[in-house]
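Presented as structure tokens, the chain that follows is alone, the form predicted alone.
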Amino acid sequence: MLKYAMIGGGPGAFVGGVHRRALALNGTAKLVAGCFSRDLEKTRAIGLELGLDEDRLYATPEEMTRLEAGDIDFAVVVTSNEAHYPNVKTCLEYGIHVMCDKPFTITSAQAEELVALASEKELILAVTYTYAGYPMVRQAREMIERGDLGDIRFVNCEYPQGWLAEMLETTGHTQASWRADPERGGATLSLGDVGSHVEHLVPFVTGLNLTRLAARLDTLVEGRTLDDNGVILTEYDTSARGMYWYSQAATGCVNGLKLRIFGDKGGLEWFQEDPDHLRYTPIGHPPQIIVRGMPEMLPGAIPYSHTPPGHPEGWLQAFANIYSAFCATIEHGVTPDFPTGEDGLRGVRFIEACVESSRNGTTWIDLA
């Protein structure tokens, strides 16, 4: 197994759990040591329930990775935002391959220095765009590369979620707290939490490059800072166009990340809350419903499907195949198949252009 060091995922944190449980859900890596918290005694606490040494407990992210670099195989960032860009370098500095939750950094600027800087190293940065990991959207971007769609026209993605309906950040709650502080969120909130997401899916499904892009982000609970939901227009370097939208105050959503894509020959539709099943109508002929794990499944998605239909797989295994990919990886050189800091990158590129068209009244922005 390999060995890995956790930054981040302390009391109250919520994804460096889930993090820790998909490791240990494909069994390719051991947590060894960790600096869950900016408080020491807080980062003891944990590391002692999760059963590390105590001399493997560390005060600051630099004195873990300088005393830790030669021992682990990579390192996992999942603090909040801010902390994500300092974190990453100071990894990549000393050798360490890292994964990083998303979004990748503040800045683009910063996107692009940890990019370089993992090149330059010859180290592996990667990004943990969940969906990606999803057997039924590899089915879907199989199908597409294959040609059942013909040419893409029109692509619909959206991700609304209800948790911030109201002004949960004023209440102390942990999560929604530091999203809605600019200094620790970055210039979005919504945006960056689940947009994301969105802007990662569509071209890693479709193989469409944005090109072109109109946003509008909105600010929905009175009160608030940040924007809480957000629509955007989006044109690609083939004829095809697209609308987004994301929210986190779509009062009684819960996950409900949507595909939707359309061509000549053909449309799929995938809902992240019915993960299993992928919805395909060729033209002229009625819909059929793509089950995972039955014989209609590509060789693209088959390795990321464990368990016999019926039975549901979701977002922990999907995060577990995100992580079976990129351990595989350094341990054994494939091709990278996961998002990587250059979609990290993307991402934040895609932020910065929606923040701006957004304040300039919703102008057409056109990217590099």
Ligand SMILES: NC(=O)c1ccc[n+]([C@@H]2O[C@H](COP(=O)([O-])OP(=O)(O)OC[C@H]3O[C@@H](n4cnc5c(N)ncnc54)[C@H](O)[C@@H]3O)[C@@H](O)[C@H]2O)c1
Contents of the next structure:
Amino acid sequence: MLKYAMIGGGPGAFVGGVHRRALALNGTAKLVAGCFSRDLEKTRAIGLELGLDEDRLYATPEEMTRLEAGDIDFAVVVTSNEAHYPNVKTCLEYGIHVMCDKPFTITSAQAEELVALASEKELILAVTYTYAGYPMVRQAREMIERGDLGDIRFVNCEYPQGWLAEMLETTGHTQASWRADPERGGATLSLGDVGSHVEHLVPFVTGLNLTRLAARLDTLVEGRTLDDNGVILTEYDTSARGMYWYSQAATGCVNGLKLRIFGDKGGLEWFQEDPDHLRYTPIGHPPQIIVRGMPEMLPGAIPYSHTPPGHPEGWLQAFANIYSAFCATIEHGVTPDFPTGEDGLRGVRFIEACVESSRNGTTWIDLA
Ligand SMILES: NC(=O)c1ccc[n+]([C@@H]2O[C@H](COP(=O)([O-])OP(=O)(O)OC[C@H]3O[C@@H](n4cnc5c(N)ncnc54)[C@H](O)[C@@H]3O)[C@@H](O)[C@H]2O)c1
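Return the form predicted together with the named molecule of this protein as a structure block, the form predicted alone having already been given.
Full assembly next; the chain just shown is listed first.
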């Protein structure tokens, strides 16, 4: 079994526990060390609860990586965004493979540095763009690859949430507070938080490369300084066009990630809140619903499906699927089939391009 350490994911944290449960679900890696918080007492509290040895609970990530390098196979970075860059860098400098959550870094210069460092040290650097781990997302990708949709004409991806439809960040809400603080969350609030998933999902599924965009980032909730809603027009390296919408001020929406792809032979729709179903419409025919676990599943999607059809799978299994591929690469050196540091870098460049476009009155920006 592989051994890993975690940075972030302390008491009350949102996503660190999900990473731990996903890794436990796979049974391929064991948590052995942690710096779960900037506060050592909090790290001790949760570390002991998780059954870790007291002498493997650390006051700082630097101390942990220095003393654990050689004893762990990888580290997981699940801190607030501003702490990704320094902690991933420290791990890489000590020769440790890293899984980091998104958005990868605050600036693209930081992301470039980390990608170069990982490459120089021949280390595996991955980013948890979770939706790449869903079986029906893999199914959609493979159907497009084999030509079921023909040439893609238009992509529409939206990711509305409603949990920031009120000024939660002034109420002491931990996750809202740092996300709304440019020093800790980055130059955008909701674009980095949920728009980043849209940016990754579209090319992952369609194979299209984004070449140009025009963005309008809005702040819908009075009193907020950063964006909580945005619309982005997109162009790709083919004649395909697209439109993205993300929001965290979409009152009543929970986690409404939806992807619709329209080709000259057929269309596909996938909705994250109904993740086991993919709606496929060949041109001139009625829609078909492809159900996870049923015989229509394609070879690349089958390993991502674990329970019989009609027994829903979702977010936790998607994290676990990404970790399966990541751990397989560490153990057996197989070709990475998970979102990498390069994907994370492209995501940060996308955020910067959207900010520039929006500040300049929604002008078109060419992506290098
Ligand atoms: N992939 C996904 O679907 C997904 C979902 C939610 C959050 N996220 C990302 O995960 C990250 C964490 O988000 P969250 O909502 O869990 O945040 P959170 O505030 O709930 O948790 C962050 C944790 O990191 C700890 N921390 C911060 N700085 C630290 C440091 N220097 N050293 C050690 N610990 C430190 C905090 O004490 C806290 O326990 C963010 O980057 C967020 O964008 C990704």
